[in-house]
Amino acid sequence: MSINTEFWNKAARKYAKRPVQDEAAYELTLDRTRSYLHADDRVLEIGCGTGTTALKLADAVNHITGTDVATGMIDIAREKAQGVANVDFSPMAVPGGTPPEAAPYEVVMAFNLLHLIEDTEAVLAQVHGMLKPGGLFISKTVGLADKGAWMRLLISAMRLIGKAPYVKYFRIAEIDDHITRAGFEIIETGNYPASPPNHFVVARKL
């Protein structure tokens, strides 16, 4: 099943004003990100929310497609890429959508949206086929799996109401464990931040 198109489209000019939560993680994700590309690379993301980061990685690459399903993250993300060459945004399901420009691709990146994927497995078969052989897959997937019951609680409840979109509880060993088995070799983990952990995967298409 795909991400709920009509949450994300609702939430999103409250989601774009949302400040971010970790700073310094997100500058170190950014950081290692970036040293993983290379200036001729054509990069896909996927989930890209409002493209922040998308143009904020610009300058390294040849060029980024930005992807989400909700058209209204795409409508911001267009509006903050005025004036910048090389990214372009458009909408995209996932798991099952077409990229707006032709795969293979370099690098596809996917930052927080695993776990909003009920079909874990389809996704990373998409993305393993938008790759290039040696590719590289770079995420960061949220574990809530320690969070307790709790937390699970109240995002089932809040869901009833549609306040809060479906959420897939991982724990880090299943994240790294599901990209393995997806056709990936992993060369660099960590988690940014620490608690609760999101976690930052390098993976190479085998």
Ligand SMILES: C[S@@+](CC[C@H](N)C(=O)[O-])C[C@H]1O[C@@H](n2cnc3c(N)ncnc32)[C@H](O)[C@@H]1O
Contents of the next structure:
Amino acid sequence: MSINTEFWNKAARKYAKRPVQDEAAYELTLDRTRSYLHADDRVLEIGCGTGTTALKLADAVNHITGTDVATGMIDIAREKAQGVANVDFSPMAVPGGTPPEAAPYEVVMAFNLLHLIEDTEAVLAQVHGMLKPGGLFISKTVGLADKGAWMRLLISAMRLIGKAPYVKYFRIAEIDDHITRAGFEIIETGNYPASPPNHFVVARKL
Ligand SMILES: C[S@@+](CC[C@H](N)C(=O)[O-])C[C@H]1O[C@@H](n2cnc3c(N)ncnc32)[C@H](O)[C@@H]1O
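Give me the form predicted in complex with the named molecule now, not the form predicted on its own.
Below: every chain and molecule of the assembly, starting with the one above.
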């Protein structure tokens, strides 16, 4: 099983410059996420990229640890975090990596990540293990199941030459099933944007 560290390291500077693709969907995601956060929460974000979301949500919680497999992403996140006292960024791969701040957390977040990881069960089991009882997993995962065969072929070809990462073609119901089977109760879902669906889930650890 491969983790595309090299791909994401190379992509980091370009990713940092890319504008948010759907501003309204992003703002809605932030608002819905924020509505679940508390001032004393310790939060872990996995696959945090260049840290934008963690930095935007920092004022709502006690502390956020942003983690990502790509040191290139973490370097940029650290540059952006200068002067923000309650956010730290560290390299960490999932599944398997150890967070720098000891678990358990009140909240674990994973935005635009699960469809990029081969072993969904393993990463969800790890998230479950890093949460306090009753803790929240808040995620967004792109559902690409309806992408045509030609698009899948194109992505496979690009992968061969290192121009695309591993991608999983989830149906929305499959994402919810995976999360439920990992020992969570889903308490909110939405698709922001609706097409292709970027599936927002808030789930409580049972
Ligand atoms: C599409 S970007 C999303 C970044 C950010 N969460 C956002 O919503 O803008 C996916 C991020 O996940 C990271 N990533 C990919 N596979 C990972 C893994 N196995 N463990 C940790 N991070 C991973 C990549 O380095 C990249 O920064």
